[in-house]
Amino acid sequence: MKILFASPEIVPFAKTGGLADVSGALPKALEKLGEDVTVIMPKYRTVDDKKFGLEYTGKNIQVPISNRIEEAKIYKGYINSGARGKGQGASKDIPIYFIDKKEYYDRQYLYGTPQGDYPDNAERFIYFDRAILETCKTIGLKPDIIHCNDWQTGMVPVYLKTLYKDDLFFKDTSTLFTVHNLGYQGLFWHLDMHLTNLGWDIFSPDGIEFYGKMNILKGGLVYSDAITTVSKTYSQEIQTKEYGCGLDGVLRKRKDDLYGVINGIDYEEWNPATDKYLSAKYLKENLSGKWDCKKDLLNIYGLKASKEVPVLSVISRLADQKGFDLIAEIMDDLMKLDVQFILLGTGEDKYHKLFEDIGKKYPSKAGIKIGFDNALSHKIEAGADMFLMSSRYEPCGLNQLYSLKYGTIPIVRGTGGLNDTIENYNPVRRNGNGFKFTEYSSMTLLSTIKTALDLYRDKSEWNRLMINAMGEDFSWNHSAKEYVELYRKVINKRIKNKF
């Protein structure tokens, strides 16, 4: 099948959450598994060509927006796929394409500053959108299927049913839309109906219309031939008023055709036994790493290492979603127990000032840095005893499964992919990889963390948790397979429906 993936970031070329990560490894996944594979985003000002040995195609597109034509250069690098040895060159990386227009993508940050998102969002992606078909006829490139990840890829769907429904060009071009986060839907005000270059007509209930709002995601899901989202307890969670979001009604009436499937990480990344940012490397067959690995994280961190006192860890966006008013409400009593904490993020502001008057208030007991650092978070990983996540919702989640591998364990609330992936442990039967808890309280939490404190002490029951905990596979094998048969089945609903 000739797949192209589209995603407004991925690492490592830009990167402000999850979404980056799997847009990164999922495409490795399915070119080992014998698929031919295209990626496809915007150009920022992170993606340095000389870093990243990009070149310019030569080939520039014509893209309609509004009233008007834009155009935009096509940049060409590639992904090394691992799967049929090192070096660049087509016949062994995946290609990647950027559409570079520095009016829209050459800026400080992705989506807006900490301040809030940039007022011409809807333009900027809108534009990428049709840029993605513009770009597959410029560079000769008919996809099978179109992999459209979050809502800044949602018109891509819209499009292939509308103004290019009629084209020959995508005549067997079907549509996958993956959700995410349903928190996160491109909402913006009716009057940048504009933009698209379509009618009103789909500017209603059954189109993108939404509460006298235009709202992208939306079309991702009405127009698209099927939807995936990262769990399965999510794709459950997200028909229910709680957790859809508004559009609970429209994941109903589409259900036969929503799936959930459990995002995988990328183990040549993430792994220990081979981490190239670790002071020291560890197996679980051997976990005296572990150790030099803990000490050096909290001498970055300006925190005295003991064997006794466990490590708790968070790196995270600083969202509301992330269930911070949770740890919030108990760091007092938490820094009363023979703990120590550690944090890395960015985000909201408020967090901001909150974690950083933590850190001030408890300096022998709380680490706290506000910011992104790709190699911080590895020694995080592999130098924490335990990682929190609290959430109030969670689509899959991976510093979990990130977490389970380093041996660090992870302390969750029971929802979404948090929920499929951490199984509660049991000291008599000794199974499960980590504690869970389902009230969204800071009581509960506490209270299982204690829980979990209490296991630390003891050491023998500790290593065989660490033990269960790294032997869990969560490799995008199995996750790749489950989509290339999703893949097949659109395909050949498509075929069937043409007859």
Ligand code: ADP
The other form holds:
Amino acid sequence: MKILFASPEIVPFAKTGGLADVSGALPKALEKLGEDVTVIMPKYRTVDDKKFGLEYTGKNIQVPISNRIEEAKIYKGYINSGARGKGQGASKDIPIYFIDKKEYYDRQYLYGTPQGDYPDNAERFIYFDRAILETCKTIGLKPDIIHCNDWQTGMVPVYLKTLYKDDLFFKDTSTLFTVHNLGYQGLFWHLDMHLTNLGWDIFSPDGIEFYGKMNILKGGLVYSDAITTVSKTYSQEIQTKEYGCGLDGVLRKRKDDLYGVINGIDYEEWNPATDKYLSAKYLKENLSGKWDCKKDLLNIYGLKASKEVPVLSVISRLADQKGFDLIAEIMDDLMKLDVQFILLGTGEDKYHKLFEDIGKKYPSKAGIKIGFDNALSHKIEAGADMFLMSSRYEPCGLNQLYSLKYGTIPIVRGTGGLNDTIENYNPVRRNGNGFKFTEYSSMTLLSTIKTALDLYRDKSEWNRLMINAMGEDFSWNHSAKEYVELYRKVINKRIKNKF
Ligand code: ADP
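Now that you have shown the form predicted alone, what about the form predicted in complex with the ligand?
What follows is the whole complex; the chain from before opens it.
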């Protein structure tokens, strides 16, 4: 199959969150399964030609937007898939195209500054979506399927079913739309409709209208051939009023085409046996290096390391979604217990202040770093004993999966992907990989942490739990196969519908 993978952020070129990790790893896993993958994204300021070995293709696209035609350049690079080529055993590279339109993408941030979103995001991403289709035509790429990701690519399915409906070039092209987080929808006022070059008939409750606004994510949900989200539980949750962010009705309508596929993780990046950021390496067969990592981590945070005192950690975007109101409520009670707390995060100002205050109040027990730091995030995964995710909702979550691999036991709220990947440890059967609670309340969170702290005192049980966790396999192997099956299903349905 010829697959075009379209995403607004991809590791290592640009990242704000988990979507970039997934977009960097899934195309490689698909290529390893023998599929023919091409990738496309905007050329942001971080996408440096020299650093990534990119070249201008010599080709430009003319993209209509509103009553104008705007030109962009197409750049090309490669992602090394690590897969063996079909020919002489050469390593096969995945082509990646970049839309180079400086007015839109050559900025310090991807979507907005800490003060808020860029005011022209509708224009930037409506343009990107039409540019994807125009690039296909210009480079002669006829995909069997375009795999779109999040609201920034939501207009691709809309265009294929409207403006490009009779375009023979795309007569065999289907779409799959993946929702990585329903909380971000690309909502804009109706007067931005002119940017789409579509008629007002599309601006209806059955189209992209949403309570008087234009909703680009909804476009992806309504017009794509199939929809996926990043865990089975989240695919169910988003069909309810509580988690549906106003789109539960639309999702229920499409429930026969809605699938949950759990994200994998890249064990080349996240593995305590090979991780280049760690002061010592370790394996589940020999955990001694983890103590070195704990000392190194606590040293960075200016805290004293003890084998008897467990370190509870958090690495996160500091946003309401992640359940920090619960953590704030229990902090005083938590700090009375024999435990240390470490946090790395950045996001909303109110949380920066909240956690900085906690750091000042408990200088010998709490270490707080506000910022985005990839190397430190690896050190935390290795050096901590427990990892906390009390999310209000969590489509998949990656950090609990990294934590498992590093023997850092997740304590999670059983929502979305956290529910699908973490099983409560059962001391009788000695199975399970972490601690999980359901009710969104600070008391339940605190009592679950206390259960974990009790078990930590029993070294043999804790060791067993760590070994269970480290033995889990959340590589892409399985999930990439699920995507391939889904692509096939979507393509076959399209062929059947033709006759
Ligand atoms: P989300 O996409 O909702 O932010 P995920 O758990 O799916 O949450 O993915 C978050 C990704 O971003 C992980 O790779 C995590 O390690 C990384 N991350 C989040 N905050 C930071 C930070 N402050 N410093 C370094 N990495 C971070």
